[in-house]
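Just the one chain here, laid out as structure tokens, in the form predicted alone.
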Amino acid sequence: MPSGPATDRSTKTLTEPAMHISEIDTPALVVDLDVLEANIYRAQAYFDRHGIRFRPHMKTHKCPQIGRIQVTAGAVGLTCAKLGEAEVMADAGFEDLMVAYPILGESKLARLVRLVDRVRFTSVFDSPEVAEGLSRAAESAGVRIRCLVEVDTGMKRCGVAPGPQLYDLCRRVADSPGLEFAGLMTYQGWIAGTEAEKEAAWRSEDSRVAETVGHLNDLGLACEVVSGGSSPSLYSSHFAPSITENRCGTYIFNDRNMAGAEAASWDDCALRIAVTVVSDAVPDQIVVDGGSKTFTSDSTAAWPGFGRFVEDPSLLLHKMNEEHGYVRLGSESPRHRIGDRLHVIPNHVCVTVNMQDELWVHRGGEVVDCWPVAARGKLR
């Protein structure tokens, strides 16, 4: 059974009479609930069809209301980036959580063991130092911590390369008091390209993962879970059947990076940043009321600037101060007047959401709710 509070696909009405997104003060994040739900249910149907468990990453939305839709759709639980995010989700009633990040330090370990008493919790790491701290904390508290060891199969970020060092760490986890070795985690963020190129990369990835899992099985270390995935290559995941659980995150909103990777269309982008034109005093330029405190500074490989203007893609958000977005007019841009409302698809939606307190949720432009970004800023 899915973990987390039950919900249906409807949302309560926020205001009477209905409020339109054009009435929301800017800058603001507006989410098309129809598109959001379509993204969630399409991905879940894909994973169900291929027999892959889905544990979506909530760092993209940081919002319990969206997590509930994901779990209702069939997700087995949620993935979190930091312990603070997991605490927020546990407080919201979710029962199966994984933190895909090493947890280190006495204060965090004290919080972790309290969380283990409340939820089915999985910890991920790639070093004996973290394993030792987890074991000590678990034994002292009289709990068991379910663990995945991170393996590097191509990303070169975190993770131990396949080989003796990895196998020794897995054995150490299995033999440590208070710890339960449950399997491996890896990350396919490096897979990109055409559909044929992604298929070939996934098949190559599967051979490395399968060899690693087979060797661990020979050592008597069964991998109940092999966690992987990446939103840009989500719909090629079935070419790596050795990966049993997927934890994509960006797929729910999509963004300019996803469109640039040809992993989503503009119509699949559920979240837009609503901004207002506040100045047109400089020739060939307008200024909008969103700057570096609204947009992420992350770039894209496909396009210049910091986002795509839905109403006029020829506009280029090329520079930002804290509160000012400098927008260069295209050669064929219509005149955008002071007070005009524009909507921008951000380059990297995960970071953008973390800079806002709420999401304004609408269907067909009519606001149906305002959801707090409850886990924003949970860096520890």
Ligand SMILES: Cc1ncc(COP(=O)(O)O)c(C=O)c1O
Contents of the next structure:
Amino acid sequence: MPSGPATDRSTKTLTEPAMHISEIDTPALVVDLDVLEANIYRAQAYFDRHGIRFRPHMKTHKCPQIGRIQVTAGAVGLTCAKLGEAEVMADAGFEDLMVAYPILGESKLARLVRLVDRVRFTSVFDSPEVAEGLSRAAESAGVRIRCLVEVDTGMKRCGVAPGPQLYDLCRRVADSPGLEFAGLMTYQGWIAGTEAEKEAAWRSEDSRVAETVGHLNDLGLACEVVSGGSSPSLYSSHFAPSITENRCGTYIFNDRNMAGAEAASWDDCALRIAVTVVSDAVPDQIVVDGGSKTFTSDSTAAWPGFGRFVEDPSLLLHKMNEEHGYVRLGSESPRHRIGDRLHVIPNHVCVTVNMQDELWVHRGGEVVDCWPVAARGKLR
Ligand SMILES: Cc1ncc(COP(=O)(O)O)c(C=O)c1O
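Next up, can you give the form predicted in complex with this ligand of this protein, since the form predicted alone came first?
The next block holds the full complex; its first chain is the one shown before.
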């Protein structure tokens, strides 16, 4: 039986028959463990084959049990978006964590130095202000913080463009007490398109990064790590050999965005949202028991609506209130009765997971475990 948090089914005992996903109360997240493991091992085998270290981003699953499968498969550690996520993973026994986000402010710095004491920790940032805070905190706590400087190669979010300002920041990190300059981080979330387009984008990315690393080398600033990657272009990452470590996250579950980018098939989607039809009172419409607090309002460029209904792809979830999903029936829709259960592949799985306390894990429909989303809501 599930070892996770208590639910209304948790009174079952080991002698009772196995639980089927159709018995889980809705709305709920159900994860096909066979698909999840296939996604994890396929990506790891690809990175192993190409000699790229893999540090998957845990913001997609926020779940120690899934992180453990990734590390067992061969990941060198985990990437986190926020310090709070890293604290949850450190408590769960993970020993090598990177927070790919600038850490600012006294209260976070106090938490950061405590974490540095417990795990092999890497911090990422793109400004002298953050470097100064980290250095001060590290010095007064008597610890050393491994640092990557974020370089922007096309995302235009965080990251300093290659050039003198970037080299100055790297030099400053290397010279700052308590800090250790370990290399660079980039994020290729903008690479998409056909296989040929992805290959071309990765190749030009490689020449930009290699030139920057070469210049830093000439300045005596060796880059032990160059971290990059993003799921839509995961299987083209080898066209940029100057990127030594990859941080893909979404690849473990996949979602409607990934399918829309033709980077995953529907069968590669390991997570579904189980919902129940609660009303059919309005003609040509059903209402399901999940709304914006279940699906989130993330859209996807490829298709209208907030998810794909596995049982009937002609259904369109076109509008939501917090707990109501308005579903327009397709012209070929079979009858969907009140009480029927449907499964939806979300547009953006990372935000969907952050909305729920647990993941119901199954093989072939039989529930094998229930894992807490232990780092959900850890936004600080
Ligand atoms: C800094 C950073 N690294 C890695 C990732 C993982 O990207 P993906 O989910 O496309 O694999 C993200 C995603 O938002 C990110 O922001």
